[in-house]
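Take a look at this single chain, the form predicted on its own, given in structure tokens.
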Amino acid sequence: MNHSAQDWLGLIRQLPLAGRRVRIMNVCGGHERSITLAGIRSALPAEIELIPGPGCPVCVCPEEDIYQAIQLALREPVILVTYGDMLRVPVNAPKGEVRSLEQARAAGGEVRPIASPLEAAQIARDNPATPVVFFAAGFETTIAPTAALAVQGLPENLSLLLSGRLTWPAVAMLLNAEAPGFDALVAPGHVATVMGPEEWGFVVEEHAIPAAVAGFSPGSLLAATYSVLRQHLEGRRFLDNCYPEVVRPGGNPDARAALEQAMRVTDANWRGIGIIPQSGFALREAYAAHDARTLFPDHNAADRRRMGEMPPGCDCARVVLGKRYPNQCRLFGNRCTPRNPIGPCMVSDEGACRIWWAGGMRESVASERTGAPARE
């Protein structure tokens, strides 16, 4: 059905909600950006609550991994490369010490932002006498090309400091809680493109919660919203694919084969949240010669490990889990701004705090959601 965004909005407004509050979580930071910048939240009926979820890899990258990358850049004779939005994520270091990769570069570390794993490989080939460390943080969509690069063959001087995560285990953790906090789920189209939409079937099959895979246009997002609302109202539960032009059953076989060959799935720490079982990627033993954790000293001394803590006063972890809106953090718009981010959610373009700021929300409401009860 080839509807426009306006068509889908009209269909949503015709649904018999009549005071029936429906909470819909979107997993992806890209979804939240489209929702906020297109004004979708304010255009929907008041009964519909759209909740940002755990779809920001920069936000959940463990503090100790970022600290390790900083120390490698400062203490080891390496070129440290990483995606640009990782450069400004702060760690919990005392005032006056280097607190980000951006500051490490200013202090003399060889830190370079890149946009793809191919750039990391090219930098390694251009500097054959220098060890190059690729600090690779991300979800399935960015770890898959890293895995493909490893399968094709890494330059001898290129190693990976891997901090990859899978998206679905975080949602599974929320759904396994006593009070999940949402009634329907909009699943990320880019992840489903790689891994297949079937990965999200557990939401419907195990928890009887409506779910739909969506792309990033307002039309696709509103189509998914309409689908899960109808499912909720009619008591039907199924996984709908509202991004069929890209998402295919089984996902991308080449990407999945590369992930299977180069990576193993392991328990992993999420910043501010803790260990989520079977939620992280690690290099397989066959690629140990390119594992930066093996090749370089661990500069995370036991007495400074923060084990995923957010900075004091920062509510990023609650925002990531859908338990707080960004403007409910008391630091939001006060001490924490894009120019001076305290927590990672204000750094990345996929962080809900940064997205809300870009969308014009600049003030904290201190504790409670406007027009809705607190999520905790």
Given for the second form:
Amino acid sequence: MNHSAQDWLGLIRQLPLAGRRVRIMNVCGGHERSITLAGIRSALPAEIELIPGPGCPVCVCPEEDIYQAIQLALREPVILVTYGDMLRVPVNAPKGEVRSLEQARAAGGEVRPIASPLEAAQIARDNPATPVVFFAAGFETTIAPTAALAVQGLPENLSLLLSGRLTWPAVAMLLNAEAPGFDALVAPGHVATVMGPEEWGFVVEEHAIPAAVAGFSPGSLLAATYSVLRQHLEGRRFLDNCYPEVVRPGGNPDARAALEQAMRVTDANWRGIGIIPQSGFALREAYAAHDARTLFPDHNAADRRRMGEMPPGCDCARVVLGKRYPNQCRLFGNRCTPRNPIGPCMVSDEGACRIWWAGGMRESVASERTGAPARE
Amino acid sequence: MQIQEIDGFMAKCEAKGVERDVSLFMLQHEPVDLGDFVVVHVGYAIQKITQAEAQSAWEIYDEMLAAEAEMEMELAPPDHA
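Show the other one: the form predicted in complex with its partner chain, since we just had the form predicted on its own.
Now the full complex is given, and it begins with the chain already shown.
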């Protein structure tokens, strides 16, 4: 498969689409980033819709967890470490109260951004007398290293506030709904690198939806696009692997073993969406001494206003589920920008809103009064 | 990234002049050597790849960084702008 992106585009343009609309969902912020920044949408025939789906773990991280992390930083004598794109995600707190980890830091909380679980361990070792809480959101690719760190041995003073999620159950939820909203799936390359491409077999086998694993280059993404289009048109569906140089059968056995050893899979809440069965990671009992959920009191008061919800007016949840495009949210680009984000999809590097904004789309197509011409 | 030094499960890796400490803990199933190329995610190598594949990945990241730098400029315009 030595075709260039141009070659794949040429092949796609020769397909007999003839006015047949085909909606292809991706479930990876990295994919959406490449698609948007490389301008792939505008290069494709008009019949093809590329829909960003659930590809941003920070965007679906429970509001309660972020609130809890903020309260730990403010009320407990801890160092709170987390990936940088979590710092500015707002929670639903009244005006004047601390609404993000960034604000918690400004208010005196010891909040430090990190880029790797290794840094969390190092900060814990450098501060042996201080409890360090690693607030870890992420999909399989990001949670596997956290599991590896746990398996290797966590410093005594390091605990985990884990908000890890599995990608495929969100896609399964969409496919089990009456109107999934897409006709084909481009499956995430790095998740498949870790977990194995086979995880996505159910899309084809149980739902007869074409699927192809893609990498992050325009060439790989267009190869996957071509594959699913051809499958769709010919009615011959299979799980294709358009990232074979990195994605191998069975995935990464060490990563999977670490996940299996340190974590169990549990029903989990996705912000603005609700509980998705078997979609979350939780620490196993053997690691209870490092589970921040049991080590610290839950600071979420049961009657906290708008607890767990997306911010008022924010369409992030529908954007995450591929039911609306980012610019169909009425806040997009006016009240909600990367500088003053309202919803998490405008904060995270993997959020579709932020990616579209970075790609030059800056204006909402929704009317302030009537809302968006929704995809759904 | 390319592996420069290995000490147990830890390696020093380099890509385009940037050096990082990288854990090889999740590559125990594969032999890794100095000079090998790996895909790194949050400080952990998750897969070994060929030099050509690493090269192609760098080109993408360069494009992304350029696009992002442009966005950051707009986010925080210089004082004289």
